[in-house]
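What follows is a single chain, given as structure tokens, in the form predicted alone.
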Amino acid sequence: MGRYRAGKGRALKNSRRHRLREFQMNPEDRFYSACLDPSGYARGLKQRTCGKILGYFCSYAPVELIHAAGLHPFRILGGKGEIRLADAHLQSYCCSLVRSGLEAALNGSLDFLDGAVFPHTCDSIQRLSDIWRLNAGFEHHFDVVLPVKLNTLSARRYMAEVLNGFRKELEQAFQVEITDEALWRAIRDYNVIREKLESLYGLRSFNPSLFDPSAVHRITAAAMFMEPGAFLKDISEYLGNVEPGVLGGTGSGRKRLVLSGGICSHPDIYDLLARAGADVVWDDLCTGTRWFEEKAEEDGRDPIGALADRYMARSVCPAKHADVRARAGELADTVRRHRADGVVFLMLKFCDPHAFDYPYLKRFLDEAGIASLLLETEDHPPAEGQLMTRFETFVDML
């Protein structure tokens, strides 16, 4: 009993120290802290609130339902350490997100999680769900098998049924009731967060010099780790202190780029591109615009229907289908809308869906007269010198 009390006392002291450090930080410091050490943030949150935390891998995870259940949704983006334990369960040609995510679960780096949610997207994530369930040892596990084809009425009905099923699973697993009122509150919270992130991106597109090269990336990543209420408070304060300035458009003479791909967990890429003479002004990433674009309608009677409609309306990733030209057309429109000079594709090595899409996207951009560069990455980016050479060459070509 004495050991328990001592341990509890240390936890309380650590929690107080964490609260004091957070109190002394400004919003930008808190964003950076959460982005640089998301596991540390989650552990601190759990100590302070004694709440439950559910991890998720994909931007199609229904975070509003998790939030409405009184749980904290936490985006799993893998890690950058050595892969040892996961290799016993996975083939070497699985992408680094899957391998490092499983490694973190097996080595205890994700010990603050109470479970995980797996929207079935690519084959590797589907297989990871099975391996995770059998080996990771977490109490709760949820599979959310959303439709792949998103352009039919039957897909919309199926989408709503899956979301309703997930709602019931959460209620049963955590002995809670997810009322419509709670779900509407969660929808409103995330709608405002998405609106703020869209404003942040809009300011960067208007005047990239307002922010450090990697600042917008870190803030967007922090939104996937931080408690929604805390993030909303901080992002509102942060945006209130940003002066739009007068240097809009392309007056700086620097090149403007759009990033496209899956996840981006390498903020140094933004800094290197800036040193090469280019600014990232927008993106088509599942850790970027695809996470926050499209808000759910708030004026209906059916919150599940509002969530289903949002998923049907947002831009698709390679694991979903809406139209044979949807992704390429939207990417080209994004480049034109933000007066960008080119596209840098960020592709995780062994990511089959993005690898299948890339030739068609490149051909479409070539025909539209839009230059592009392909950068294949893993949990560690290529050497800085190699990257700088490629980036400088591409920017000079533009």
Second form
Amino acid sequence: MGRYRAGKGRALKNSRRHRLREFQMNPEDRFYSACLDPSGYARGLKQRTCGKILGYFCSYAPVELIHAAGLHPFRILGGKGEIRLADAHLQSYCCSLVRSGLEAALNGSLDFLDGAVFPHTCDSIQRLSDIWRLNAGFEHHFDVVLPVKLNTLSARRYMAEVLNGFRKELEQAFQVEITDEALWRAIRDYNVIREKLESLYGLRSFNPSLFDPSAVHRITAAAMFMEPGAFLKDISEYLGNVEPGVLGGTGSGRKRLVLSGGICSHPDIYDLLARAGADVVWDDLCTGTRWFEEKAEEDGRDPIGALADRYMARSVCPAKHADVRARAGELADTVRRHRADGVVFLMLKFCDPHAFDYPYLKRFLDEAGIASLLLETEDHPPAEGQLMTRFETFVDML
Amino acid sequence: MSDNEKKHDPDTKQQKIKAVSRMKEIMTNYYIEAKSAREQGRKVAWITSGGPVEPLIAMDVIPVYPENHGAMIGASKMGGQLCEKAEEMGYSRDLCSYARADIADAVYKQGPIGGLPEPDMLVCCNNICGTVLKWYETAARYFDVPLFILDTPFVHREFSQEAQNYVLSQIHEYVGFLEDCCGRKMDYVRMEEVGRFSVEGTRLWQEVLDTCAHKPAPMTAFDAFFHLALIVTLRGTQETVDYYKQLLDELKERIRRKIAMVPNEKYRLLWDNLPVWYRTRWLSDKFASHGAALVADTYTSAWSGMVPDMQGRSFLEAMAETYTKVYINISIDMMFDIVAGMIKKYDVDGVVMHSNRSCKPYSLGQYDLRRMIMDRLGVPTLIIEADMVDERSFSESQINTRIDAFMETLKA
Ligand code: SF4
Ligand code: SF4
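Other form of same protein, the form predicted in complex with its partner chain, not the form predicted alone:
The complete assembly is shown below, putting the previous chain first.
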């Protein structure tokens, strides 16, 4: 990697961005606008292409199959705003991703969806699938009951069978044929997207000052909302514009952090950390590396097998099972590899899988001499002032 | 659990179920045996409540149930205190209180029996929840022992052929795991024998529950919560079969002699979700004061749902399906069918749902289930918010008022 400095892809101020019309927009504007209003993006896409859109919640949703069927996979990251309708279906002790996702389905904010796909993850998503199917009224509904174990041959076999079953279900529901060729094309598209995101992350780790604090987060989120072809074009252009320049990452006195947890839908956290004197340089999030790490093998033989292998090889989500100590080791390695000074755990309240892993991850980091901070979030992060104080204290301590 | 029972003992001599003392004896012996496993040169396995225990019995391994232990902790009213300890260890208060209490007790050994016997191996079947997966991973790290996971795909609409094959191959892997841990081979003749005891015990358990279809009911769900312990922990043994025969005889005798558990039974209710272990007596008295008997529940009947449909298969093969289709591993609409069947069978006037903040797979979806029960069956349904073990999440005054109001609507 050479030396880089900010190119013309630097962030535009929010107010100006809004005023720009599509044809004047550059890739970064398009990422930001998709990220600010994912539903607006999806509606626009639907209008332009008359295509069908399938929603999904989890990084184990086989987006390649959806894409190969000619549909658009759209990640649901929960809505903002008040919860009213979902309260009639979900108790208060359910995570805000599930609650706000259901709210959005019930109040019409997701009216552009033709359906949704629920890969098996946690207990809450499992029940959300039922509630959604019984109440949300979308035309299509898919449950992809993937194995929970990811470390045995029989699970690998079952994984491939489930993916194959989903392929058939898609074909039937939408009256399309998903050819191997189409599937390989989709795999290639997503592999390139993953590669690009990885180099984006790499650039940020190399020199965080190249980007606005929340830019990488927004771009990664945009990858989950935008039509893959369009995103690919934009990300290639965007990366091409990040020009070599002065090295600003090290020796700047700023601290380097890794975020760990489930979903993060609060770009502000990156800004606040930056103000406190720390840059996020890598993550272990469902909306970050867990979505793009590991590529599917493009050996031209068995596309479903390639997808299954990717899920088996990828770093494990806490709702799944592989080696019981793998996550801690990987997290500590990530910290070392990116010369980070500490870890911030982002815990979504009521998220069981992540909450169960936290004590052991924390202890492991403590023993490895890596500092960490726990931040529990709901649909809204804690008040800014309070957050700022906690961040500053943490960063000062590093 | 013995403590729980003591508190529940009805006042009058006549109402007491006599088999209770035999049950206590069996459970006490069981825990003594489990605690002295090392001296006897026997191995101990921790296993989830919905897990296939039969292969363990066949391999002469002592099964230990952290969830049963959790219930015991709850009934002894030690839940809040142990849960707090777990929270100090970094476990969120929002996690399942069985898991929290048990994790804390594994470290501090301050529970009612001074800690469970430590495991030589762990067997986790995720047919009840994703929590057990995480909980057993924690135990596997803490005790540094091998962990086997029986992954039973959730049944949203059907138990697919692929899922059946997957579970079946894991049953064989499970046997292999046990053989490795024990250093000896499975005796398949013995396995089938254990399977027969299991089937018989489970059938008897169903018959025990079925006695409550009689009016008035000779026992209530509160008794079922207590007598459940054996079908959970010692399924597949002669002892369990004998015990439930004894219990069944006694219940039939009560029916013959018209002995009701709730004197002047007027209303018949169905309970959904786990018991509130630290308040069984209070709740039982509360409902009884309104002449209401809890004649059935979805919780204890989950184990009677485990009678395999043998269809000429071996027990191990039939088991794959049975264990995957248990009550909380199925969709809300499938649960509704089961609840509707129970409402009819036990001639129920109302449903009481325990919205249990510990148990998301059981509780999320209850609001929809409730709507289906009210809309499609016209059966009034009450939801009370609580927790099975952590007494800090129980608001007596609120629940008291809600139950009174609900009973008023039933009476109207
Ligand atoms: S894994 Fe956690 S954040 Fe994701 S849906 Fe489940 S509980 Fe919510
Ligand atoms: S979450 Fe529910 S099913 Fe799972 S261990 Fe806790 S109480 Fe049992």
